[in-house]
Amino acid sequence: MSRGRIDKRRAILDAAFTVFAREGYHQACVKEIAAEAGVAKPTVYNHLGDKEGLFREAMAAAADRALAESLSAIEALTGEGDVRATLEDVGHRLLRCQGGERAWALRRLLYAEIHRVPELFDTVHGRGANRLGEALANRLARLSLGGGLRAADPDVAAGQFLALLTGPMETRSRLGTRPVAEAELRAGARAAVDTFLRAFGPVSAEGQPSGDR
């Protein structure tokens, strides 16, 4: 594929999941789309197919640009430095990630869409959070092994760390429907890392979580 037809391929994709997380699945159409990417409509199906595949397309490159996202966000965590600051500095990251307005429309499509079309939830899982949650686990198991995390199963603590980070967050923003301060999201991030380094910060020699501060 040409890098020219690669190109258009992507513009059409980001104006199909703008105008989808606009008007939703079944208001938008190929037209709007089409004028969206700044091509002609013949040119989106010549390119894409049909909507629902439009639709498809368009939320599995817009999980790839979210973990992407995510992904860099979390190479902080190099088993160098201060733990407890790495990992706040690395879930304020993630937070602003999984905070933006284009994740927040990912997920409401998600939720929206997954009834009719259920391998969705594969798409967007298994594509984003799911390769997220292993990749997450990859680099506490390093913070285990160099002492800085106290043994456990690194799949487990990854997934208590993001839920940790992303439950309270739902609620703070209204599920992306409020905007959430700089200085909410911060704290947000101090809490969920306090109560992680409880259950998983390695042991003092008075026997304490280092945790408690």
Given for the second form:
There are 4 protein chains.
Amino acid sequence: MSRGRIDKRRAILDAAFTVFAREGYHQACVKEIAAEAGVAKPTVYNHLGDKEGLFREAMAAAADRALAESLSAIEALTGEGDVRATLEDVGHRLLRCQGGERAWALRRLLYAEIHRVPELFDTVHGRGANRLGEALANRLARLSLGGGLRAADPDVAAGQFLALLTGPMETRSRLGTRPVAEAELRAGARAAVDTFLRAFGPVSAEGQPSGDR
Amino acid sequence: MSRGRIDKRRAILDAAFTVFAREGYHQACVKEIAAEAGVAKPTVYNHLGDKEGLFREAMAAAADRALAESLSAIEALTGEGDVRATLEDVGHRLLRCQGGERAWALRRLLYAEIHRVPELFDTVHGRGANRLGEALANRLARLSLGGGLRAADPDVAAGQFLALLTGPMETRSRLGTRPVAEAELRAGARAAVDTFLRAFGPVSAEGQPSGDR
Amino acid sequence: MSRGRIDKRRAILDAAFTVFAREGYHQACVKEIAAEAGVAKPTVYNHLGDKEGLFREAMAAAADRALAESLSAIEALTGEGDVRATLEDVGHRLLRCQGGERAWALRRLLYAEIHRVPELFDTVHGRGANRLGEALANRLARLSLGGGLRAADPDVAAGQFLALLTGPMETRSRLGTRPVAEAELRAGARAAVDTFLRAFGPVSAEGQPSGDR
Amino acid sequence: MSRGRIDKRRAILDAAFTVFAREGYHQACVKEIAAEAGVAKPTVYNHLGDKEGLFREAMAAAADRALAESLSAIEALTGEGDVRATLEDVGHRLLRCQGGERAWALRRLLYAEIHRVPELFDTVHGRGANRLGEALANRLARLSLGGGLRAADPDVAAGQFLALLTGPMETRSRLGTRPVAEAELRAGARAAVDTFLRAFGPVSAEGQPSGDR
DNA sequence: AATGAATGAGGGTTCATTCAT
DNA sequence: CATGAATGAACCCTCATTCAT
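Which structure goes with the form predicted together with another copy of the chain, now that we have seen the form predicted alone?
All chains and molecules follow, beginning with the one already shown.
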């Protein structure tokens, strides 16, 4: 059947994202993408139309992957176990997702082209941060019901959790330009969770930040 | 003397940033910048070298301006007056700075070209967010000493305050693509300050979010 | 048997001429021809070699058809009946042939590609205007012998008759770009025959143009 | 001043027509035109926009030239001198104009692209055959008044004169593909004038075709 | 015999940059 | 110094043509 066709399409999209990530949309040339995918230039056009379409699809595919990773990262956020430890673990995993090279590339490309291609926002955030935010809000809501968190608007709390987590990392990683050590990720997660729990933690947990370091 | 020369240079840089902001670095063409500045193309080259230099200088100038605005926004953050009201006011002013069209353009351009021009990070953040972060940290430290805030690492607190402030706004403004109503800015500032004070507010202020609305 | 093969070949040639007529040789793309014929691209190549051959064959087929129409149009030119009326009728029929959409397309394509493909002249005129000219000359010769026309070189007379007929129509139809009303065709035929008979008509017919209108 | 600019524009247009005449519109590539003009490709674009505009302007310029030649050819058509001799001379000159290489190229290009660029008809005929037809009609009208011709609609007579002149030549020159000997041109002009005068000549001239050869 | 997929070659157009005035 | 004009280098895209199925 057209199994091969789909595979090739996937290969081209992967190659495209790789090159777009490395060069940016305008600097990237289709020839290079084709070379990266190991096909001839017209094959790219046959499969994905013009450069614009190639870009959109590559972005969508990358966003899908990034979302899947992030969603899987917050699956550990059940009501069971120590709240602080769980949040730190989830935070750490999220930072690893969002701090990955491809995730940063996705975000940079999004910022770079959002003005020219406004739909890109939904393409990426609809499948990425927002869907992630909603999923996280759901988890936090259940945690609140279970007494693990002080009651609050779960959407706001989710947004703020993500902001506390990723915001300070932007500077640390120089916008994803510099690799961030594992320890720094951990520290970042802990700092975010500290503050988050001071604001939203259960009364009982107040004043007991994670013990060591 | 060279007064006119400097003026023309300034005019070209302004025009350049306007066009870069509108089109992005690669899409922007020197011809258009020259037209926007009201001069001929070679004049641009005489004054600022090549397109690359033009971009760097334009970014630096725009970053300087943005920093000045933000610094002036946090000047209200003295120890005097109600902490919550002051923070909300400052937060609101900051959001107006950072949410302005040129500020978003600056950020988008930074994201877009950071990979190709790494120095851009310092050019912008050295004069922008970081210097802002430090200044904010200083203010917060003095607030802590004055008892207006619970003791904490001022750098961390400053970073988190900015994150709580701007993070959730990214989605709301669709990365600066959509104008955000004044009321939304106020609400955003309040939400950030609420959480910030729950985490870092003085014990006395605990549990007393801004009364109305 | 190969009945189906021939049919498909014919279908492809028809489609080819249609597309060539619409787009011109260079603008027409094989893909479109294949689509018009309802087959896949390689099928076209299997049946007719490359684009060049496709073009030649399509032109030849179209020329054959056009010739057949024109030849049938002059069949009415027997010695019987009124000379003027007969000539006008034949002239009118010829104008309808030569003024048809496909005939104009044929001529335009001939003009367009004659320089690149000189044989095209014989392909088209050998089967078209020239063979038509000869046939017409034969008819006129018999008319002369029968006294219906003043004696003259039949080849010259035939050529001039066709020239008087079609020449002025070129401007009227804007080179086949504009449809010409039936009445205009009639008037054109009458004007041509008027002059033709003034020059070649029998002495008896002198000065008696077609009576009405 | 911009004298040089105009000169270069003229040079480019000349080169363009030369190449278009040689290759046809679609086969001609801008690179070759630029080479023929001795400039770089972008210079062509600076002066004349895209290929389409280049074509239109080149056609208009060529048509202007062709018209000037033809108009000058019929200037000899005054009432003085022998009618037959004068007409033959004018006819011969016209055939030399219309049978020239550039004139044929102009016509072929016109036929080739008329469907895609309908305005071309006016561009060429408005300045060419039609304006020529009108001018010729004027001359013939004065000839009629002077008794040199039998009275007739001058527009019709002019059109038919041109048709008798050029129509039979199309086949002889294989659509301008083959050079036509001077003697053939003379013979063509004589044949046309013979018939024309038989139809429109003064009664006195009837039956006295040009004596020798 | 017919097709989906792939490719090599080539063309129009734009742009950053440099002379000559 | 400012400018009009010129250029070399790229890049996107299309198309005629050929395999493998």
